[in-house]
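Heads up, the chain below is alone and in the form predicted alone; it's given as structure tokens.
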Amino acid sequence: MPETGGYLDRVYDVDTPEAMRVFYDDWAETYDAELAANGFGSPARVAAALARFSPDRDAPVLDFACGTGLSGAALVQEGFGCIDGVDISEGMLAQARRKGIYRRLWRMKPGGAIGAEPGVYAAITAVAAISPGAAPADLIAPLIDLLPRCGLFALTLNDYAIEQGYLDPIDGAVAQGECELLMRERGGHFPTIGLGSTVLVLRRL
């Protein structure tokens, strides 16, 4: 196993936006060596996911914490064509950078406005991105609001934001008619310490 320092082992007890933000900037270097070394399986689900749903797959995605790129070089790997990215951490982002894969990046400020004009992306992902340790779930309301008719949202939650009530926006979104629940299925998301995530695929209404 490479040696990549252990942020993974620390992560989810960072605790406001702004350490959050110095957190990400920090482990970006060896984000992509230490995810690899645990096995991490979201992107590959989220994308598969979106594609056996997606009618277009030319049509514009919204990568949402797009980190360094694992989630975008997943969609590529499923034939999605124009992808462009947002995260908080202008490390990750460098990283993304050089992956080539991404139409446009930008930095958005931590507990700040995404910076997405309404109704431009036909789908939004957000891979591992919602969770503690990462965007609060109240996050995930706007990201919906983003989305124009039909528009497709998927993304994770592991079992610690399960576990922590981040379904009940998504359950609200869809009691109240807003969008429907296309596909949930629990996988594996960091299979070396037996942690697990969700996939949620939502359609807006």
Ligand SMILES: C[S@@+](CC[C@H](N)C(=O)[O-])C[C@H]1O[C@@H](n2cnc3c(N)ncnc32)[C@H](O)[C@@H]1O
The other form holds:
Amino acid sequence: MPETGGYLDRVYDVDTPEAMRVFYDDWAETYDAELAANGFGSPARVAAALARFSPDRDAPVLDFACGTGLSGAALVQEGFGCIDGVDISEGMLAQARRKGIYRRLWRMKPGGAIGAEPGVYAAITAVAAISPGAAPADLIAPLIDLLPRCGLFALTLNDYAIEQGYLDPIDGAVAQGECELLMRERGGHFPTIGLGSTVLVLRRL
Ligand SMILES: C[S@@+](CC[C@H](N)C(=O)[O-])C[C@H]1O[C@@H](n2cnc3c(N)ncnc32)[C@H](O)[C@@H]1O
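For comparison with the form predicted alone, would you give the structure of this protein in the form predicted in complex with the ligand?
The complete assembly is shown below, putting the previous chain first.
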């Protein structure tokens, strides 16, 4: 894997939840510039995928692990008008707050409750949010549980996550009849390091 000289070289090796929070707090101020320089493609791909299946772009969306708000900004570009965000890093949330695009932002504890009421959000996004170097795969089931019937879950899983079995909870939810898979499409995540991601859109049944 080519090196970028930035935080991206190290993020996939951060292991404990507390180390993750500290890592993202440190990265927050330079995160947007570094990701732009690496051609971060996933936010726009998820927002376009969600727009394709959303009947109402004014319905509330929860941007899980919203970071500095690049994922929320992509949703705004697609016409979504009511976006809340949650993250573990106060540094990342401070940058997201500055963008002025979220209705509400809050911090959750690493490994703690997400802090949203079930049934409130018509859609949940998780962009570059569930993977090695971000939230664990065991958050997929509780995120699906937050959705009302017909609610949409649009997320990316990068190539590392797929290699490490992060699809299993999604396959499980589909096999159990909790969700249907509307879309699955691999594309560019960080072209500079040759890393792809798969966009998945699920509908709660
Ligand atoms: C690569 S960033 C993605 C941020 C944003 N969605 C984007 O598209 O730029 C991963 C985010 O996951 C957050 N994170 C890491 N572990 C988490 C956890 N256990 N629960 C919630 N968020 C977490 C980090 O603080 C960071 O903001």
